[in-house]
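In structure tokens, one chain follows: the form predicted alone.
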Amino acid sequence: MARKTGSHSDITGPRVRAAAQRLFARDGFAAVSMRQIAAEVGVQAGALYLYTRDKEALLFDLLKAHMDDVLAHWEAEPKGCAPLDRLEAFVRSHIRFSLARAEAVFLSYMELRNLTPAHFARIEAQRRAYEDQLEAILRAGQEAGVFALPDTKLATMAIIAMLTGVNTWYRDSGRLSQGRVEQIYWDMVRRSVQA
């Protein structure tokens, strides 16, 4: 199939991914067809296959790109040395990153089940790598006598669930600023782990 006049892969490819993310987040992966994605982008349905093998591969690409961004963002974040400083950096970084990418975070949690086993395993490995960063902070704090936790893995899962939950209710127009939300969440996490 010939490319439409005025079409450019460096423009259309990102538009395909953005439309798929928006539609998957709004309607759910199973309910969205490739035709709907194509209509949203303004191309013929067959043209989508220039950018992805199929709908599941498109979802995988979205989830992998999100996890690549999560890991790169945390890697670049200033962290400090002490466990308490590192934990604060993690809390604030996670909230800032997640609120700026609400659709991607939603897909990451709600549509993971639609991946093939091989794709699922790759995303799960990336998620574990991120979770391991937080668990290492908690373990270091425990070893230093700064944190008191009965189980660092459970605390890791609980903290990430609490932080990611901000996406379900936070609105820029709400009564609390993002900075205030970060501070409140940091205070709650700090009190929950301190010895």
Second form
Number of protein chains: 2
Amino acid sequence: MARKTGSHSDITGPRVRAAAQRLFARDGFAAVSMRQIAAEVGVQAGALYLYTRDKEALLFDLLKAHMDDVLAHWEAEPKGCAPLDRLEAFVRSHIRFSLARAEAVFLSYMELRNLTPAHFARIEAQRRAYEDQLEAILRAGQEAGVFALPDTKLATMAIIAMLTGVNTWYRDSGRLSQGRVEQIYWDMVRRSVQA
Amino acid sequence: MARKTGSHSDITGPRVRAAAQRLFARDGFAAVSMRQIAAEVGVQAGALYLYTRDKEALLFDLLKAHMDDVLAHWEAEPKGCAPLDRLEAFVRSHIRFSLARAEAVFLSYMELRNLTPAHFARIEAQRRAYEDQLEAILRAGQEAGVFALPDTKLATMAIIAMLTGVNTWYRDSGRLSQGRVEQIYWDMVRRSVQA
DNA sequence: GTCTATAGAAAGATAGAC
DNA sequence: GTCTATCTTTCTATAGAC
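Just the form predicted alone so far, so send over the form predicted together with another copy of the chain.
Zooming out: every chain and molecule, the one shown earlier first.
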């Protein structure tokens, strides 16, 4: 897809990020070259440096945008008041959102170690903020006596790992619909925490 | 650690694999060079090719050895007869074994995509064989009426993801002992499957 | 804004001396 | 069995033309 000289900064920038996300998710950050990304977009390698300071900054931008998205999505979610309702909302929202953003989710837990320490710390803080949303629900339920959890932090980690694991095997063409998967996981989570 | 000429094939081979495992786990397969591995062992890069055909084969050997280890370890585990006892044994064994082999576990789910298709298929088959061990327990419990699971395959994936997640946050110096973590996870798993 | 060209470093892998 | 030396390729990033 050769391209001639011209001005396309408004569309090329997003296309660079989209191509990078796709390739990083498929082959891994370290295994993807700037030339590959450029070829995918249809520009020369040198042109990429108009849109990113370097390769690591490109990865950081993707992870940062994703984490902003994760947090904003959960903020916007309609939520009940009772801890059990809030937990159900979290479980269903997490699965639905993660499957809709499979590449970004995959990147955000596979490629963290390729960030600079400063960038790593910023993404890690956002990840922790998201986990804290779930832990707050579990603690509220614990105090209300509807959940029976010896350790809400551990339960938080266990539930998130379980939910994010869906991304490793779920396929749209698979045996079970997304709604069915949500239902089954919610059943398991509910039973695992309930008093 | 400079080394002089001499014959050390019996000890250098294992040292090469140990160094590769450590570096691959820390920085990622694609980000580690053969020169780095050689420096870690104390030999020159060229000498590595006495112990592996190429870099990918080195990764495959590590993953293969780990999966053999996983399957042998589960075979050797003393197990009860009742599905609930067998499930408890699986949960505790999985956590204990995974924490004892943290680097190998990490590699085996982070670096699969760097294998050739043929090598990938072999590791994938072993991983599936391990998952089948858990699914057999869940199916037996389901048929005996002690478990209530709408889908044993999904429950298998959910439980394994939850258990393997321990590796992402557990530290020996942390707040909870390994035995305590095992206990809490087993409580959650038990409740999530029980009728 | 994108191109061509290239600097400069580093990679995987091999050859041949010892 | 290990070393030094090197071939060949590929990489990130930059310079300067258009």
